[in-house]
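First, one chain by itself in structure tokens, the form predicted on its own.
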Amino acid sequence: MQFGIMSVSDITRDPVSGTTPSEAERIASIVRIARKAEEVGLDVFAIGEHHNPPFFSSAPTTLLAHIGALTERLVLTTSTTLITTNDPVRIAEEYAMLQHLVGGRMDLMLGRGNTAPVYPWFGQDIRQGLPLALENYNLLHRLWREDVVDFEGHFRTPLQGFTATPRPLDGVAPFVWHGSIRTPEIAEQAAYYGNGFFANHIFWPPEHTKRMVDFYRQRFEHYGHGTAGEAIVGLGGQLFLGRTSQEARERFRPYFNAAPVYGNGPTLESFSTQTPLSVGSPAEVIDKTLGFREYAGDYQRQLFLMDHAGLPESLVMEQLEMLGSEVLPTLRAETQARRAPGTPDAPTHAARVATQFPDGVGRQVRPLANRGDNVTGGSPYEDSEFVATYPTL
């Protein structure tokens, strides 16, 4: 299993010192915070998008490539890609552009988002909002597995004979996770596709995650991609470490308090009884996070949230020291032992390209003589052989 962190970028006061880091301070600041995870000994770093305040995350693809360009084994990914707002030919191409100069280390979760004034900065309607997911998501799978893409839909100017480029590295598309929290019909569409399913359970008790994990198995299997156990999932959670419980308390109570999306609610010990919130000691965070697997089953991917509401970067840094040394290890071998045979590993690039193509040699894309491009009509690379198929959902 992949064991990562995830940031939604939040610029925040800290409660304890009083100071608010600037934009620069903690966009650097988030880089140092990447490059620690991988020498700790973790998988994954993803980068949420946001294009409002206290926010500084609105471009991923150029954060994600410079961490790529200063890491050597994190996979990269986001929590999440804005599947409303953003054309899915930007996607695309962002994205596959991306894929190329990380040598494959990163994948892509979508999701609906949840701050409504940003569609309307984009031209889009919140009440499409679930729609514009389902045919964005369509016409996206289409433009990194067709060479050259017809399309007409509701909410997106027409192509005809379109390519988008660069093609996907090793001609194999970047792995898509369909991120959410509460919406049936996102788990429905990733088991259509055969797709990852991440669901994002910080502020949720664990009955609502197993009622959308299982829902997302059963679609997987119904859908043909495997049995319902070898579904692809991942899950979300927020942990702080102390040596001992009292004290992993006493240190994170300020910044639970004070946080957005914690404070003037149920108090840290109900928070972290009703939901997956872990607090306190490394034996207690590794016994509450291996009992994830009793309600969502053997997975693929965890991710933590650790530098939000405020917690200063050295606090952050301490964080995963502990998380590395004192945690991951257990975590690694106990997850292994426990998990069921037949549970597939993550997905990987190189996983990916084996399983498509078996001699271990993906497609190598090159221009045709005497194609043309997008504008004169003819594909410089019309020479796919994938037939699209179309869902109904």
Second form
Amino acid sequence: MQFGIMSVSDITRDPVSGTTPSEAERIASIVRIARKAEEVGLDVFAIGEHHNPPFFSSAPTTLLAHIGALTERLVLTTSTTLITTNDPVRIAEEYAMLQHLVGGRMDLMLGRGNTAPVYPWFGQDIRQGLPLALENYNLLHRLWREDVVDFEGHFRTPLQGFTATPRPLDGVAPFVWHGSIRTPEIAEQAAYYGNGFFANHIFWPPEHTKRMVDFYRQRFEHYGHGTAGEAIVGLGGQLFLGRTSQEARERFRPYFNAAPVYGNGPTLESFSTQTPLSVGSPAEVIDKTLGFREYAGDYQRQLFLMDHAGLPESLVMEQLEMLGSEVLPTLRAETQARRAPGTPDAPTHAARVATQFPDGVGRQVRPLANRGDNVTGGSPYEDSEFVATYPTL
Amino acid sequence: MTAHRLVVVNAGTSDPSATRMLADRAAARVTRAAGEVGEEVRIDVVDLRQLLPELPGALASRHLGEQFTRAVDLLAQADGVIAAGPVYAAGPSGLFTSFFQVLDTDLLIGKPVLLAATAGTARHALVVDGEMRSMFAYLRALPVPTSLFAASEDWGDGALEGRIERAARELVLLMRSGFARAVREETWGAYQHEFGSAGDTGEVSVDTDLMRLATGGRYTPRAN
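Could you switch over to the form predicted together with the partner chain, since the one displayed so far is the form predicted on its own?
Then the entire complex follows, led off by the chain already shown.
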């Protein structure tokens, strides 16, 4: 089981101090937060993708590559990469490059994005959001697995004899999590390809998450990737720690009350009762988190939202310290003790290389001498036999 | 035999409330009209005033608290609804409108609804048919033909009693027809329902164009 943090990259006024960090401060801060996550023993750092203020994360691969260079163990991922408004060819290239640069310590989570105006900025139509996501992933899947791709779809210009470069590290595509709140088609796609399914989880009552996860697990089994219990599930979450539950609530309440997503809305208590939000002592947070498996089953990745709603960096660092020292060891031990035999670990690059290449050595592609183009047949790589299936021009 | 389940939604906020009084009189007539044909009515009342503490959360983030959840459960089971609210400033009160606006739009499909409003002046008389009725049309509910409206002076007028009688009988006829259940059983698939919505039957169909696209198929949009 992997534990980590996810950031939506919001730049929000700190309601206690009244100050709003600059973009520069917040970007520098997120790098320190990610490094801290590794230092305190977390496994994963995830960053969202947005293209409008007040968010800073428009270029997640650039940020993750930088963090990758400053860390050694942390798995870097997104929460989420927009599979709708990004060209799947660019996603294939950028994330394969990231995969090389961080030595396989990455994966990515795909989502549709929830800001209507972002679609036209990138030449797309939000009414087509779901089919765009589905078709784009079908293409992305092939771009990482086939050296030469012919493709004709509804949304993008056709590809003929196209090779996405660089090829994935060791010949193994980055692992993909499909993120969804309430779209069974996304769960179905994750199941069909044997990919991971990530339920955002926050904002929603447990019964809702359970239904989506159950559906994905059943379909994963249906498609022959393993039993329902072996399906790869991730969950979101949100926590704030204090020495006592009272202290945690007192300190978090002003941030909760002013938070962009639920400010002036539900009370902290009501939201904590009905959603996975955990605000309390280490013991309370541990109990609540361990309760997630009761409806989601044994799962592989738990990400917590932490650096949002204007929480200053010093407070986030303090929270990370507490999480690492007073919550994580128990969570790891208890999760391990409770999980059913045969529950798979979260996928890692090394494990995926070992599965795909039983001798343990991944593919190392070497291009053939430059042919000047890539549309006139033959494989572009020394080790791969390719038979052209497209019309030869 | 099972009783018809009637849910009274009352947006009146004072106690006693003229709106609640009108709703109760209508509910009593519904019970009597059903009784005349040997049928029972079970009544649950949702007083929206009690939902006020949860309204900000529902409006801000569609986060429904316990009281809201109970109201939604009752409405989901309802065979008929009496929706009654006061008129403020030429429109149904904000509480009345807000309540129905945060509900899932699938919740009331095909359900017969008796609409009722109270006001201080007869100048608000068209609010029920002009505004309430259009909102329930949007929700694809089935408002009964006769609407109830009671301005202050109407409480002393026997004509109000006659309208209550008529509206109640219309509601009973629609409940007895089983229309709402038939819609659910026979034409439910003709509506678009989101996963987790009130229209969700619990089964996910994988036999759709989008599901085929999800599993590597081609997307071929249909002309509308």
